[in-house]
Structure formats: structure tokens, C-alpha cells
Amino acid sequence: MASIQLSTVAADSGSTAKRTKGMGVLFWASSVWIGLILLAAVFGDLLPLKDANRINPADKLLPIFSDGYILGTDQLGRDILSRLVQGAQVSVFISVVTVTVGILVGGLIGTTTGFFGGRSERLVMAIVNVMLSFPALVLLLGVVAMVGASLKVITLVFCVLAIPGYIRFARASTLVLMKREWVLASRMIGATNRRLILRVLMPDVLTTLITFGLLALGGVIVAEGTIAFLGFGIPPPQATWGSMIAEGKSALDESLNLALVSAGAMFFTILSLNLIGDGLRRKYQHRDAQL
């Protein structure tokens, strides 16, 4: 009986040792990636690039390996790969203020709700269902068109229409974590409401909407890509993934450079960001299936 039960133990190990190998490799290329998007938009402006906005007619339409221009010129001879790591710095910017501010506060808005349940949950779940009824691009486009585009606006509309999905999160979260038994030991041996929040339910709550906050990141860029693709972005020179999409749909026919190479930056973005996550939340599932 004991040689059948460590054979089984074995055998699992192995299967769980090759889905690990096999999801390393495409999680560290994920890293890879996301961490040189990371450093081009951090340390953009200190690389030795072209200036993004310089308009040169001379060199338009260059194609990529072009004497000067790695990845060709636009229709105004602006360099490709500079607006590009321009377009880097305000998805980054964009996406990561998002996610934080949404993982923070709705995260503890969501765990406070959670927690004490009753009116207070009642009312603000009804809030939270609203917003999440009313379409999200109405109002981004309703909020641009009033006080104008920019990227503080831009990105202040995106985390109010960030939070009510993380209250959401974080709330489930907590009535799922206050059935457990290191909960309710806290409870017996008289821990305070603040601490229980605070200190036993938001680490594992945010350890949760970190994962998803993950996720949602490529959410966020193809979010802001869109609008600007519509021409509701952040006003030109400033370069943007979405605008160059759109500047490159003109130019198909002479050139495809700018529109291939501005989708194959967000696509691959989009696409470690999911593996990313996906592989951090298989650990973290994993690590609450033995708890």
C-alpha cells in the first residue's frame, strides 16, 4: 500500500514538474519581454534615441534596417522605433496607475465591504453594479469631449472605471477568506475589526487582485489604444501604441512598417502579460490548494 501511494506521489510530482518546466519557459520570456518594455519606458528619454516628434519628409516611409532608422521612418520621416518607446511610457504610465489605484482602493473598499456585510455592503455593491452597468467607453469619451484630452484626465477616468470591478474582486475574496480557520482564530483570540482587515485578510486579498491586476494590465493598454486609434487619445506629437495604429492605416499601401510594429508591440505585451498572470495564478491556486 505504501509503495503504491509513493509510486502515485511520484508520479504526480513528475507531471507537476514538466507543467512547471514547460510553463517556465514561456513565463520567463513573458518576464524578458515585459521587463524590456519596462526599462523603455523608464529610462526612455535617457536612451540614445532620435528626437520622436523631429519631422524629416526626407527620410518618410523608410523601411526597418534603414541606414540611421532601425525600424523605418513614418509618413513624416519621424523615427518608428523612438515613438515607439514614446508610446511605451504613456501605456505603462496609463496601465500601471490603473491597476494600482484599482488593486488599493477597491481592494480595501472591497475587504471593509466584505467584512462587515450588512446596509453599508448592500449600498455600496448597488453603487459598484451601476457603474459597472453604465458603458465604460460613453463615459471616457462624454468626460474627453468636456474637458479636453491629456493624459492625467485620460488616466483619472481609467481608475474610477477601475475600482468597481476590484471592489467586486476584493469582496469575494473576503467572504471566501472569512471562512477560514486562521481567520477565525483571529476572531477567538480577539483581534480587532482593523487588525483582521488590515493584517490577516487584505495580504492574502491583495496577493488575489495582484494576479488579476496582471491581467487586467493588457486590458488597460488595449483600453487606451482604442480611443486613440479613434483619434480620443492624447493629443499629437505625443506618440502613442494606438495612435501609431492609426497613423499606419493610411499607409498600408506604401508601407507597413509603422502599423505592423506598433500592433506587434502591444500584441506581444498583451499576450506575456496574460502568461504572466496566468502562471502566478496557478502557483497562488496551487499554494491555497495545500493550505
The other form holds:
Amino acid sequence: MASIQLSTVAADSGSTAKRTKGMGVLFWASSVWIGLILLAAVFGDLLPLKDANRINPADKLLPIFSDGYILGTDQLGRDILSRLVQGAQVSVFISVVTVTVGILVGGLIGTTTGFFGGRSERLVMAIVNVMLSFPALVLLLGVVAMVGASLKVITLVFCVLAIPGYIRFARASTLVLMKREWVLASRMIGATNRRLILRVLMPDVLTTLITFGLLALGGVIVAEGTIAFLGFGIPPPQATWGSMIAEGKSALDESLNLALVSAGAMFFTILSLNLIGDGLRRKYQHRDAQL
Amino acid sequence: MHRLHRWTALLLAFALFTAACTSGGDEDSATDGPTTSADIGEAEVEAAPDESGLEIQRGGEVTIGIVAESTGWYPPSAETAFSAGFLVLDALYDRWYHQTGTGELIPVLAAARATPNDDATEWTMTIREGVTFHDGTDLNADAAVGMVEQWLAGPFGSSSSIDFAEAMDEFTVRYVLKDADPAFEETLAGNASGAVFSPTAGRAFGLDDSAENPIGTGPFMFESWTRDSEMVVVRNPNYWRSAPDGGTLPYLDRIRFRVLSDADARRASFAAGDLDLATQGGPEGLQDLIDDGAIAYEYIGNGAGLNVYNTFEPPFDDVRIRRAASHALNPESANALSAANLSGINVTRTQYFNSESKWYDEDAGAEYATYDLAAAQALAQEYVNDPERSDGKAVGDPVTFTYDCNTDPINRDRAQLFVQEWGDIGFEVDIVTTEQASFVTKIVGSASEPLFAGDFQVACWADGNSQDPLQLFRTRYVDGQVLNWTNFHSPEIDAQISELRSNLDFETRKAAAAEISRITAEQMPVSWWASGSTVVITKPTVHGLETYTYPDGGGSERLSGGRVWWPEVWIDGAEPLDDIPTGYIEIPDVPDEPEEEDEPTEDANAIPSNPDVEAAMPAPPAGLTLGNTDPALSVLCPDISFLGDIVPISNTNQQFVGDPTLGPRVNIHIYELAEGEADEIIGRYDQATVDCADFSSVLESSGAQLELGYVTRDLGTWGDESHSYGVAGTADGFGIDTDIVLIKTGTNLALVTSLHILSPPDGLIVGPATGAAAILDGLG
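Form predicted alone done; form predicted together with its partner chain now:
Now the complete complex, all chains and molecules, led by this one.
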């Protein structure tokens, strides 16, 4: 272990300047794409786009670059570009809320239980293990079947499903951090538990969780896409990328672009998130290693 | 057990629903029981290839991809009624009659048309001679009687229209019905109800195992079945029919039915050559295959998609909203979403029967709310501005409701279009999609109160077939029926149903059916989409799909609903297979002699009616009409014997149909009758979830020894005190359900009366006191 770490340090220390300058073309391209998606999601309603839900059977399944429809139309004659933007809003909302809630709630619970240990830790971890071992899709479909699918319900279920993972991750980080010098030092100078958790441990735990969360964003988008594809997602006419792929699949014989455009948007978004997450992780890992 | 019955009811509904919930979706046209869907304008449908010059080859096997299968293949078990399963049943079973697309009945296993008695309560049928079942037993009158017994013992026995059957001679059977049924022969032509199965095998295997051991007289015999995967049938070497050329039938040696529920997967399998035939819910994606040489047989059936409005639920309890919602929908837009069929025929429906049906009435649809935005807007505005509007909202508030549908992609697309069109006239609509099984439960409702009301406002659905109007309307538009999804019913419709039931004359019956079609066109409990189509696609090497020679000559027509005449299908280059059985299928020994059981059943059914009491029954109060007559207690619970000296007033329940918002009740309460005391309920019998075992056990556990004290009872206490035994009632204590007096001594039971008054209109209090007193006088 030690030798690997040493060699990493050695390799990295020689090229610090190059590394910060060159996060890589892919990283920046990804950042631009994610930026675009974010902008589209936040300001989508202000853009001069067609009504994403207006059905127009006469114009159904138009190809890409058709007159008035840059990305063509879907099987109901709706503008694919408008729906892509509407779908981006859903994806961004669900993934950002889920990950944020996961990081904050899961991080706090995980750090606290890891810090105190003992019986409460065993209890929390038992619950976490039970929740992690429960098939998420089944729970999700069950809840949707009972209370009906809506953006709020699905987001809520995603949050509940996401939290245990963050608890476990935060607890593991906490256990490692607790042995570090500055934590021990803070303890010795008499910091209160509250201060230790919130001011000493949490900032470091959060950094780790955020890089993890960046990767998880993609997972949430895929998960939403999966249930939408299965037909249990947010009810129509609300567009989501998953439901657009599902609709595109049925129309595959007649038109490729509905499935391709929506699947492509999802693909590039997740790829970008992974690339960005990777880049950031590499950066933080190095900083950590240099400590 | 109660639950079981609810499920069978649901299964029945599901069977009817299956399809087309998708009109253009995946399955065959919705059918149940005696049904044959007429093919609209056969001539307009893409013509079949001319096969007249080809030389027929015998042998070989084909594989067909089907949408779904049944949970069993034994006709008396309800699960067999799933529509995709009919394709399999067609290979295994012949029917007594075949009903053509125009409604004509062709004798198949019957030797001739059946003859009714004067009031159509009894039908006599002669049976074709020289036919044997796959188990080697003979088809004769005893077998026909045995079949009826098996049906009555099965899960759907209680809904059978047959009371009992008896053999007149070796090849003549007489069916005695529970009620007059001028269209009884259609039951004998039904997909499941008309399927002729071996009662010997049915008894030998028992109800459960029979599902996996189907024994009929059909062209193919059962070989193997891997549930949800593959059903295999082989040539019946002893098939009773011979080919037009004098040789043996069927031509094929083996058929494999492969279950592929996903339409895309089925199409892909066909394209890859794994399937010789495939059934498809519509023409989507088939053009490439047709271009590659595949042959498409299209069936534009009578089944169609529709929106059902729940008339119990505001705002759809108001006809203005039902009409507005229907006027708002443009069929052109819906049709543009998916081509309805290969031939481009889009028939917009206005009534249950399509234009080819003999029951279709040109004028009846004139009142139908066709696409008319201005009318829709006017009606919607009128409702919105009505201070008395039924949804309780303030004047000017928009109408809001939810549209329920399953998760089928084409239905979701259509739902979104409807929501947009409704939005254009100011309705705010949410779409709720639910997976199929839960969806059906939601729409059908349950056996609790209000009976089968369903939990929806408006929903996508599928219905329509060419059943006799009596069979159809008494289940669709009579209060409290499982299949009355809309909960719509009216005294006028009930009156016409009585006409349909009591007349044999076609013109009179047609006028009654037309009147019901007119009333429903005016009241709009449902609004129709265009008729859908199903397609059977075949390799070019498969022939004879629509050749069907009737047993007595003539024939050759396309079968409905994406089904295939199996006996005369053949393939190019066929070679006889060498593993085809040459004998009969062996069945286990029959455990009991069935003959013994016959007599008590008949005795129990032979309930005499008491003319004195009947005369004493109160006439329907003004404004109310006589409702349906449900299966008699004696039929539902044949184990219970009735007291000899107390003659039940009738063996049916009597219902007066009233206000639709108050819901139906069909209860029988069993009271211990004692003078001067409050009645103690010792048993309660709820017909909607009838279960005779429970019923009997309630009687047993009560342990009551009852006196014949009925004369001392005042049954006429109504008003505030009545709620103790008037189960249904309005908030102010007004009872809307009279009591039924059952008198029990030991295990004997007498049904004294079964008067139900669901709800008198306008707060009119019907006087059961006088009614009951008169009845009891009559008994005395």
C-alpha cells in the first residue's frame, strides 16, 4: 500500500502545474454541456420555444431539421427540442434535489453516528443495511402504484432511497478522519462534539460526498429514465427523457430521431457528469495525498 | 371465498376488457361468451391471396406467436375466456354452432338449429351423430347434460343462463333456462360457452386439473403445455370431419402456440423466421414484413376502444358534461395518431353494434354527440355557470377531472390528445396511468358498496361485440352489474330489456335494441373511438387461413378477431411427421358415478311458485320499474332445501330500480322471528359476493331454532327505527332496501319474499308494510 501511495505522490508532484492547467478537453467539454443543460433547465420557460405539450397529429414524426422543428417532432407532433428542454428540467430537478438531500441528510446522520459510535451507530447501520438490501425498483414501483406517480412523489422516494448510501459513505469517511491529526488536535484542545462534527469533520466529509454525489447525479437521471421507460414515471403529458426514449422506441420503425435525440441527451449528460466527477475526484485525491 | 368470487367477477370483466383496451393495441377484439365479431365490410379489407389453384399438402407443423394465453384450457373455468386463448381453443374444441359475421348460426356439432318453447325458456337441440371426443367417448345427449353439470359446478356456474339440461333421447338434449332467453343459441355458439368438451374427462381430472388436460372434439388434440411459454397440439387422427377432397382433416400435424406478449418481440421473431404466423394488435410496423412477402390477414372487428364515463361521479353524473366531453373529441386527430388499419378504414362508432351487425340501427345514433366544438363549449359553459352544478364548485370554476388509463403506449398517446382537446373547452384534466391488472380493478370496482361502482371519473376502455342485445345490455346498463362500468341505467332501458327478454320476434327485439341504442346515444354514458383492427401475419408458405367449409356445405369466410380456422390450414412442402398419435388420449378412471347426483339438484331447482303470493306482491310504485332478476337463491345455493309447506314467492329477487346515485343493494337478511322483539339478525346473505358455504355456516353457527312466527312480525317499520335492519338508507334514516324474510327450521329454509326497493324517486316512501302484510296474508 505504502509504495503505491508513494509512487502516486512522486508522479503527481512532478507535474502539478500541468495538471491544474490541463483538466483535459473532455472535462471542459463536459462542463460546457452540463452548463447548457443547467441553463436550459433553469431558463427553459423563458426560451422562445414551442409549447412542449401541444399535440399536432398533422406534423407527427417529422425528421430532424424540419421546417420549424429543429430536432423534429415526436409521435404526437410535439416539438422534440421543447420536450428535451422540459425533460432537462425534470432530470435536473430530480437529480439535484435527490443528491443534495442525500448529501446533507445522509452526511449529517453518517458523520454523527460515525462520531459517536456505540449502540445508536449499530441501530442506524442496521437500518441502512436493510434499506440498501431492499430492491429499490420494487419499492419505487410499489409506492408509485399506491400513491400515484408525480414529480414530488418520485423525488421523495429517490431521496429516501439515496440517503442510506450517503450515511454509509459519510460514516466510513468519518471513521477514517477521526484518526487524523487535526481532529485529534481539536479534541485535545477541548472542542465540543458539536463543533467537532459540524466544523471539523463535516467540511471534509462533505467534500468527499460531493464528488460522490456528482457521480450519483447521473445514476439518478438513469433511474428516473428507467421508471419512465417502464411507464411508471411522471404522468404524461410532462416530458422526461426516459418517457421520450420509451415513446421513441415505439416509433422506431418510422422515425429514429425521437429515441436518438432523447437517449443522446441522457447519454451525454451522464457521460459528462462522470467525466467531471472523475476530474474533480482526481484533483481532490491528489490534494489529499499531499497532505 | 368471498374474495374468490370477486376475483372471478374481475376475471370476467378482464376477459371482456383484454383487448382492445387498446384498439390498435396488442390483442384480439374483446369477446366473451357467445360472440362473433362481424368484419366490417369484408370486401373492403385487403383481399386474401387466391389459393384455388394450389395443391394441398398434408403434414408439417407451424409455430404461431400469440399475445397471451389462458390460465387454463377447460371451458368451464373462467380463465379460459381470455381472448388470445380463443385461438388455442379453436384448435381443441368445436362449438355447437358457428355464428357468422352477419349473425347467422351454422350448426357444427349440433345437427340442426335448436327449437325453443313458446316463451323461450326451454330449448331443444339435436346432436350430430358419430362424433367422438379426444378421449374416445361419444358425443351424445348424456355428454351434453354432463357438460351443463360441469359448467354449473364451475366458477361461472352461477352466471350461467342454464338451469339444467336433460337428455330426451340419445341425440336430443333439452336445456331448461333460468329465464327466457330468445338468443340462447348464441350461448351455444360462444367461444367458451359453446365449446364442446368431454364431461367424462372433466370429471376424471376434476376442475383444477382439467385446465391442463383439455379434451374436446376439435381438429387438434392436446400434447403439452409449458405455462407462459408454449402450448403444443397435435393432429386428431379421429377427427369427425373430412376434407372437401374426401381425405382426412386437419391438414397440419402439429401447431405450436408460442406466447410473446410484447408486440415488438413478436414481430421481430416473425421477421427472424422463428414464427410462421403471428397475431398483431394492429398494422404498426408490419409494412416492412409485407414488403418482404409476408401475407397480412386483417380483421376489423366489432371491438372498439371507448371512453367510459362514471355516471356516479360528478361531473359525469350530468349528461351535459358527458356530451360536452364527447363533442370535444375529434376522431380525425385520434385516427391520425395511428393508422387504424391496413385498409385505411376508420369507422366511427355511435353505438354498440357496428354497421354490419343486424342489430345496428341507422337512426339510433342520430343523437350521438359527434365532434362539435361549439356544442361542446356551449354545454360546458352551461354547466360551469349552473349554480346547481353537480360537482359542487362555484359558478365559473373550471371543470376538473382525471382520465384513467393503462400504461399501453398508444393509449397514453391518445390520452394526451384527449386531455388537450378537453383543455380546449376549458376542462382541466389529469392523466392517471395504472398498470393493467390494477387498472381493471379500479374501473370495475368491487363487490362492496356501491356495488361495482369503480373508482374513476372517465377512463379508457374497450368493448363492443355482436352479442345478442339482451346478453349485452342486461350486463352493461343494469344497475349493480359487474360489467356496467359506467353505472348508467334507467327505467326506460330496463323496460326495453324486458321487451328483449320476453319477445322472440326479431322486429320487436330489434326495435327494443334500437331504442336502447338511441337512449344511450342521447345520454352518452360512453363515447366511442374508431373500430380497431387485428392482423394475423403469415409466411407466404402458409395457406388456408380463411378457408372454412361448413359441415353441411357452404362457408369459407374469414373468422373474426384475428382467429384462424385451423382444420384447413396447410403449408407448402409439408411432410407428415412420424410422432403423431394414432389413438385416443387416455384419461384416469372417473371417481364417482355422476348419475346419482342429478336428482337432488333438479329437486332443489324445482321451486314451485305461489300464485297467491305472487299476486300479493306489491306492484312497482309509480316511477319505478322492475329491475333485473338475479340468479335465484336456490340456484346459487343448491344445498339448501326449501320448506315444503311454505312456498317461496318466487325464485328470483325482485328489484325496483331507482335513483342511480344511491347505489344498488342485493341483500338477504335472515332474522330470527319472534313476536314483539326487535329482530335479531342471524345471517346475512350478500348476493354480490355470494358464497353458499358461508351462507350455510352462518345458519349453522347461529344455532337458532326458528319458529314459523312470521305472521307476528311487522315488517313495516320504516323511518328512524328502520336502520337497525335496513342496511342501506339515506342520511335521515329513510330505508331504501326492504327486508327479505327467510324462515329457517333446522337446515330448512324458506324464502318468503325478496322485495328490493333500491330507491324511490323524489323521496317517495314505498310502503313495504302493506306489501309485506299482503304477502304474509297470501302465505296464510
